[in-house]
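Next comes just one chain, in structure tokens: the form predicted alone.
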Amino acid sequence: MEQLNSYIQSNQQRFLDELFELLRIPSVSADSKFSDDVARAAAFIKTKLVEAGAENVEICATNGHPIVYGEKIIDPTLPTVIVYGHYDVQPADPYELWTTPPFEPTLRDGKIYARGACDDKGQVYMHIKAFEAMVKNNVLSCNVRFMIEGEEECGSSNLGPWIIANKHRLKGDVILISDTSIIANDIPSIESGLRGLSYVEVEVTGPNRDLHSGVYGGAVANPIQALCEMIASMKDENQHITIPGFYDTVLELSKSEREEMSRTPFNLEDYKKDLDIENVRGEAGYSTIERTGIRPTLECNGIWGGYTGEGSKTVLPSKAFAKISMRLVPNQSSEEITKLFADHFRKVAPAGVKVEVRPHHGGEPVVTPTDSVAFKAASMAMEETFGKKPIPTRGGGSIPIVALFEKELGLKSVLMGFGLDSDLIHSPNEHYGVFNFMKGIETIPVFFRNYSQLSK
């Protein structure tokens, strides 16, 4: 490995170079006025797949936003291993919050400042860097398919189909996915569960109009009051989600596992200053790292109705709006929940107002096992990597195509990412360190590597 790690040394400015071309592209799926953004993100992957050594690299079209294919296959007797990441971003809104342009790649303090930098263009690109190091020093040790999407910030609602129509040259050992984090750059970890998703927007209706707040309010129901009531209502005095039958199938975990997980390291002190809030809140009875990891929630994630634009309008507005994530655990359907969601936010409503509730996109919690080869072989390329071994953890966050692959390939996944939870992925200002950067190209072909060896 030492002639590799030379190669991937001696390249780090070109890598580099090019991951900040990628970064350039506003590639956000989520809104159709960057449709050919997406499109010349999809075009560069498919270039640089080309140049790493991949064959039979097309982009491949969807009812939305295309997926990039391409494969080497070295030996059918080899294990192949699948990659899947994403091109596509979140919005970069607001922009004025952004320390610099979150399309112009800025590099300050060893981190790259950019929309994607990791989430996920920055990790998805190691995998092509790594390939390409392997590939051109000859020490490739499993055959390879990349399926890299670009609509995963938009709920992927288009892969599926692609998959089930795609099985004949899908056909792997593995899917390895970077798109998690670890806790630390000297506390290496692997993510070995994630919780599933239902994302809904629900509109409230009062008046057919907007009305005059002087001559109609205190006499006529406002939409915004009663949306906030309603979401308020959403939890009680413990945090505990209020939903019927939200949590009958809820995977409780043991006090040994409880117990184990607790090892994980954690601040809370350093947690809350990072934040710059004075104490955390949650579901009474579990600790922080348990809300995120192996608790449901629910969340607001944006609201909006009436006037606010500059200056007063004292008006009652005729609509109120919001969006809802809820984050699940094993045993949870997210169709399940969403539907249980609908029928109670409709229950709740008060009179006056009338309640439509739109979903989103969703997802299913997996949790991937820690005793398998691929996560052995993942385990021991960390620890060679980071001089530790890694620690097991439950992503908050949610890939729902985890589960996806799993039905209709029948594959398990490993979640070996090399973010951080404080690079600030969906936020203004995200970035992604060198360091882990170039990290990640390290540590992949080492995976490949014991992946191979533990194969036989």
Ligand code: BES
The other form holds:
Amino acid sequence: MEQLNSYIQSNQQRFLDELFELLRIPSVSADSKFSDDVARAAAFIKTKLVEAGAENVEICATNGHPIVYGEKIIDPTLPTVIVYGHYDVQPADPYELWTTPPFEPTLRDGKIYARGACDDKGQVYMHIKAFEAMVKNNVLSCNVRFMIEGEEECGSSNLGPWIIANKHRLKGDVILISDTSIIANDIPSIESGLRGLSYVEVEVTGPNRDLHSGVYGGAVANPIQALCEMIASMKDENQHITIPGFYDTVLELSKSEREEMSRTPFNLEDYKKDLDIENVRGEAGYSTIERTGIRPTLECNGIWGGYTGEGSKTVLPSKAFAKISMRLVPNQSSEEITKLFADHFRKVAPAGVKVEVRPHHGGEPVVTPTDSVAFKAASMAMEETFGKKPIPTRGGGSIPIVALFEKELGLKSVLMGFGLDSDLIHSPNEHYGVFNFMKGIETIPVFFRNYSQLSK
Ligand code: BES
Ligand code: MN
Ligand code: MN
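Switching conditions: you have the form predicted alone, so give me the form predicted together with the ligand.
Complete assembly follows, chain above in first position.
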């Protein structure tokens, strides 16, 4: 391990240079104008996997963006770790809010600023470099398979079918993912759950055309007002979601589980200060970490309609739209919740408007075990490299494919992420600490060593 660590330290600059090269590729999966760049990012990952020592590296075409697969099977009797991550990124808009351009990675105060720096290129690249370090120093102690996809940020819709079709080459013992966060650089943690997602777009139509708001206003339903009323009615005064049946299957935590959760380090004052808000707002009866970790939510992600250009236009619009997402917890089902939402949304529409609900991608919630060999291997690895035992936490985000790994491959995941909630993923000025990047590269080989030892 000593030799390995000095290899990692002495190659730090090259690792960063290579990561910067990857970050310069604007692999935005949601926007077809970046398709060539997404393909270039896949090719880059392939090249780097080959250089690091992976075999059978392949860019696997799908109906959408490709999946990069690679493996190193050193001994079939050893455990096999499947590393999953994504090389696609969220759109970088609005560009003008970035201090330095999103696809011109810049190092400032020990942090790498770029779209995808943390989510997830920086974290994927830790795995490729940790693998390279293990191979070059002859300490690889598990078989490895890499499965790096290009559609996580738009729903992973082609990865599911690919997994089913490629089950034969995905034999393994655990899925290792670095795409989540730790509490702080001096408070390591491992997420033990991800929320599911149900995402819909709604369209509310009033009159068959835009109308003069003086001639018709007051006599015809305004779809923007109707939509606002409908959205507002989705939560009561306790911020409880009003969709009938929404909470029916929600798994409530036991008193002792909640007590354990309340010991997670969290400072509400710092939280409010960071967000510049006077108070938090959420479901009555639950703490902030419970609201994001173990409770389902409903948020309006965007709303539009009518005239929003310069100056004024007196118009009673024909249409109004919104994008609405619901985060789900065990044992809610994305499909059922989408249906409950759609039925309810149609029901609460006032007279004089028509409603259309269009479901987008979704995903199921997961809870990963904290008593497994793999979790222990990760926990011990972080304890060794951070000098502190990591705390299990419940993350608020979603990685839709994780539930499918369990269903289709029968494999549990370990969410050994190294980001920080303050890394501004999906926002302008996304960044990733060089500390976190290097800590990841250092910790991953310790996980491999622990996992093979504990698996014996
Ligand atoms: N890496 C994130 C998920 C995440 C972030 C988990 C922080 C835990 C902590 C992932 O790339 C992501 O953004 N997922 C999306 C879902 C997807 C379907 C767009 C999400 O959570 O909104
Ligand atoms: Mn991610
Ligand atoms: Mn993301």
